[in-house]
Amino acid sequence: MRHTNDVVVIGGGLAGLAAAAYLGRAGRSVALVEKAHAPGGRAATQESHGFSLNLGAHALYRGGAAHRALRELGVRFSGGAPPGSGAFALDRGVLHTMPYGALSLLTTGLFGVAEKVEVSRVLGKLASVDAAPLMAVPVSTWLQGAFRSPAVRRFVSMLIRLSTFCADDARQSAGAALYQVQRGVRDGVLYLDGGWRTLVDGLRDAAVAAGAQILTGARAEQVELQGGEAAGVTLAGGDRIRAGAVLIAAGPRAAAALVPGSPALARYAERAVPLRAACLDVALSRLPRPRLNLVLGMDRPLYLSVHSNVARLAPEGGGVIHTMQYGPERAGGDAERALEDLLELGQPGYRDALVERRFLPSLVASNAVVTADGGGFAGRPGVRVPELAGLFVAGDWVGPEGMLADASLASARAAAEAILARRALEHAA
């Protein structure tokens, strides 16, 4: 069966939903086709006995790129933002007051006095840093060059972990990372009511009151070329939707492996180094201690948040956990241990409240690392697909703002005012 659009979306995921929102608001007819049977990629949430569970940890940084997009299209959301109180770093194994202003710089054991004064300039002058400069220098270059102390130089890495979900610092670009903490430490973060389904739901809504079609179920196994341009998508069992334009809302290997014929997508997907985490998820009947908001791992790159201490993911008196290990192909050992471990320091006794529980041992959190040798975002390739008119990619390894969330609505609203822009020269022409 043959179908006809304006544009064909790949993938259901923020970036798909947002663009195919922005497109079919222009009055363009967009068919967004997504493999899974229901939108929504890595920010689907699990609804458990009153729980929602994220596919792992997930934070909006308010004002980003993200935000402004879902302003923009209708989204409704709300939620809570971390506290500094209530937060510990772990270090060989204790757990230390984290330093978020002076009085709890001044008590906590994470520092002698030496490395507590150059906390102290560093938690002042992080905010004012130019990042710039800093794009082509990796951060495990950055962090010997700008510290002295080597606790330092782990406080800071830890913050770029929390920041990024980047525990590279050999590859990290030391310029991405700092304008990702900055924004984190300027504006700060949202933990979301409900969790990242709302965005999905509002998303899907906008796109669909737009004139969109979303056909779930539907996997492209083809893009279609015609005289060196996209034109259109050929769908698993035969169905096939011709259009002007197709956008890949998708990964880099998947977008190379729908368009054997591009060069620059298989150089993209060669390139690409997947950020990956392993999580560990828990809801629990009650918080064994319910004070406590936040771990850091210092000397091992580990992560454990309560979310529903902020936001309305749990039922009264429950507890969402998230847990992480950053880059568990790096780390080694028995990550799910790990996080175990973690869970019982943190929430001593949890296993006596567990209401329910899930691993996921390899997730990818991002799709590519925003690497120093690629120069910081310039090296991300842009929304267009050099030699192939018709075709773009959209996601958060695509276009020069942002990591994660942000890049992924920030390329979603480039690709659509490129797609609208070249049909307006069409016209024109």
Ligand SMILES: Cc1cc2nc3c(=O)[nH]c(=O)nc-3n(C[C@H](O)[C@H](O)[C@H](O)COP(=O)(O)OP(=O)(O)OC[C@H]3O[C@@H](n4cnc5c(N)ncnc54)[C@H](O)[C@@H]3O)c2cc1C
The other form holds:
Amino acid sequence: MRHTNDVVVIGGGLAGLAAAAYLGRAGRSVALVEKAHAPGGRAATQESHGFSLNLGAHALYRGGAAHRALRELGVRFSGGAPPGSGAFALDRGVLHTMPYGALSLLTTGLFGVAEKVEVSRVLGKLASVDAAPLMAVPVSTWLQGAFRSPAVRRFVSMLIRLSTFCADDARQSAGAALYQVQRGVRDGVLYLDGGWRTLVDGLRDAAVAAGAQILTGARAEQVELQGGEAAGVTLAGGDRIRAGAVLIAAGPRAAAALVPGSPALARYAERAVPLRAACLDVALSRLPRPRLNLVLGMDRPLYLSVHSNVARLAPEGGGVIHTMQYGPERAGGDAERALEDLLELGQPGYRDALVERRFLPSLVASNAVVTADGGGFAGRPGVRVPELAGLFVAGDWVGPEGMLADASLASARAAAEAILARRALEHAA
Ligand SMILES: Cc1cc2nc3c(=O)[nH]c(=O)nc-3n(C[C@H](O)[C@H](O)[C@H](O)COP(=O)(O)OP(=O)(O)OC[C@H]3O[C@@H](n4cnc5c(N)ncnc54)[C@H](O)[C@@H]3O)c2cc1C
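Having seen the form predicted alone, can you show the form predicted together with this ligand?
What follows is the entire complex, opening with the chain shown before.
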């Protein structure tokens, strides 16, 4: 069977759905194919016994590209900002008050006096340091030059991990990392009521209202090329969809596999280093320590946050906690055990209140670390695939703006604009 559209979008995560909505609104006929049984990709939320569990800890950066695009497309969401109180740093097995202001810095046992003086300067400085000249500098090099005390370096490295999901300080661009930290410090983040599914549902509704056709359970096998131009997509099972433009809104390896004839996509796939996280997500009927909000590992790449303390994710009295080990393949050891121990430390006796437990050993938080070697954001591929007219990409590994979902939605918007700007866009015969 052959269908004809202006554009085929491959991938129904946030990026693909947003691009379909933008293109549909501009009057283009769009078919979106998603291989899973439902759209959402990594922004999916599991509903169970009245609890909403995201695929690992998810926070929306206020004022970032994702926030802007969602507002622009009329997607409605609500949520709460995690507070600075009830936050702890875990160092050598001991929980210390997290220094987030003058009083907590004064009272925390995390640092000695000289280190406290340095940290007080750091907290003021992080928000204002110029990130642009540091794009080609690795985080580790910048930390070494900027801070005297090893404990303060570990503290700043921990804040960078929290904002970027990257525990690889030798590879990550300091400029890109600082950009992300500054966004978090300046505007804060939101945990979303009902989980990120609200974003998926909102974007899907926006795309459908704009006339886009969303096909689930539809795996794209190959992008069809004709005379050096993208001409459509072949699906598993043999169906073909012809189109004047194809947008791949999936990861770099999936993109390269879909277009074996593209040296550019092969290069991107080879260069991209994914950021992984081991995630233990739990739903509890009650919280043993209701006032504890956050634990961050200072000497180990660990994270625990009670998302239900500020967002509607659990029935009355219950709790949803996300824990993570960043870069499990680098951290070594038994991630599941480490996260269970972290939960027991933060919420003692949590097992007695367990309603749901889900361990995911290796989720891809981002398809590509923003590297110093690549010169920071500028090193990421653009939305147009070189050498192949009519072929575009979007996702967290594409474009010069932002990280994580911000990069996905910024590149989705840019790809839609590039497709609309294409002079030769017409219905494929
Ligand atoms: C543990 C974890 C924590 C995170 N925390 C945050 C956070 O705090 N803040 C933040 O901004 N972001 C966070 N993210 C990242 C965020 O989830 C992603 O940036 C965003 O969801 C990516 O959307 P996407 O559409 O670019 O990619 P994806 O969600 O990966 O979507 C790609 C889609 O393409 C489909 N697909 C692939 N190949 C094919 C094919 N051949 N045919 C058809 N369909 C195909 C896939 O099934 C998938 O649905 C986190 C991610 C994880 C895993």
